[in-house]
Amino acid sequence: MSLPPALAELVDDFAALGPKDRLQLLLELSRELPELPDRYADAADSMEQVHECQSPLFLAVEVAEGGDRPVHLFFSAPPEAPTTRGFASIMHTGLDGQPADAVLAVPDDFYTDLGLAEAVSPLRLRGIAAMLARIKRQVRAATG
């Protein structure tokens, strides 16, 4: 599996824990999701909604010009949706600042190695898969 180093470290962290501790780590990550910059203050108008998430989640993807085209990710999710925020934080921690090629090379099912299937519903896991799919689509559109 080809994962950027920060995402690989997160996967290893989750894999080393039992189901209850994985859920606790997901909740801790939910509190680390960065605030949005002012340019995305009107999230519903300026960001893409991930409809597959059970809670409202919006994302924006920026791909810098030049070099290895680093990708920057921005997420908006309500504080009362910690699982959704935790998934967004996994994506932000693992992929923000990574080269576009590295983001596109992340396996679509990488999240299965987090071991969260024992802690959250399959419906919720579909949300993280949808986030990655939309991130990749936006990166392809920006680099194509």
Second form
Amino acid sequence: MSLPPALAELVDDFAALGPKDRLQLLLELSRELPELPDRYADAADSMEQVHECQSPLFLAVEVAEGGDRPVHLFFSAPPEAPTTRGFASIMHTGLDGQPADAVLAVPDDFYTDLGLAEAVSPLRLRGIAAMLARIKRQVRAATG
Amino acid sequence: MAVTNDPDPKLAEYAHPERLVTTSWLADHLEDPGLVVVESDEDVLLYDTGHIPGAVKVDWHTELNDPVTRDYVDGTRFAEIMSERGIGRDTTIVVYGDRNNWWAAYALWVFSLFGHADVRLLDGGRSKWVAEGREMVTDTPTPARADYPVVERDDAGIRAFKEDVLDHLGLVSSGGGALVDVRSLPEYTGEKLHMPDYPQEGAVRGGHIPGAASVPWARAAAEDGSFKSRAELAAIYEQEQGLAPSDDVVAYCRIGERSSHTWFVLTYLLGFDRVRNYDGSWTEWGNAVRVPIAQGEERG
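Now the other one: the form predicted in complex with the partner chain, given that the block above is the form predicted on its own.
So here's everything in the complex, that chain up top.
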């Protein structure tokens, strides 16, 4: 099992830092989460809510037809939920545009290698595991 | 020098008005010597995106919990947390946070386990401060280190363990004691579903502790996140639910955070004599062997 290159790079970035700097990196990522495109901006009910996140997070997954079926990810989380936004940004940076097979091949526990448990707490990390599970489920449904 | 109390008339109606301050009072007293503002949030990064000027951060999960045992930190660690934030034993602490002060109330409760005398909540918390357009800054203060004494935690007064709750059940059924379940109604009834692939937070049984009244914690909050008036709170907890200030009350939720909020309401706003927070809550009770459980909307 290997991670898509962008996700592998992020994991390496986190692993190279101490706990406090990992939080800073997560904060920077939270600021980089792209805005929703217009077709989702006013249509939260067409997105899937990730209930396991401690703050409201909505997710949409698009799998393109043809080729290697690249996956595109869209997230919505409020500014007062920077941790949730940071997790979403990890998924976006690491997985957006990747082939469906590569997304499905990401190990479910890849996030343990980010080393965030100490800085963020294991409980808060449930959100990122749930995000990946829901992304994979939608990719499977679209390609199956 | 003692920090004054907020004379706001809404606060004056509560049993212990000295336990709350309003946003306008805090804005005027940020420079008071002897006062330290503490932010404690659910979201571990929120403080870093902007906070009340001079406020320091205490994270409930990574700092107030023991990293190994499921328990709170000990007196030595607590003294270190306080000292490095410039908080002494005589300091007036004002705590605020996100989510209607849910985690701020939890921090305040933990501070109270160590007997810190003057710790207050900011009524309305972070969201009210932000909504009013008050100043927020991102620079992190560097407080002069204080010398907080090592005080042993005293769990006896305001904390209940599973054994205490089992002992309490008889008192509840005889009407001299009460249990308050502050989770959402589907959690209380035990109907909350577990979807495949998406485990909820590992309790193997759903439902509530027999005899518990269902009062979701957020019912104590007004639209703007501040506490409802004393009369509105009394209407919920006393008239509607039949609790009396002389009752021996135990509050619980899932891991003890939401119930800290209700503990604060019953103790300081309504003046109940004896309220304990059962922090083991449903993640302990719903997994414990041979403890009684009730399901459905009836108290049981």
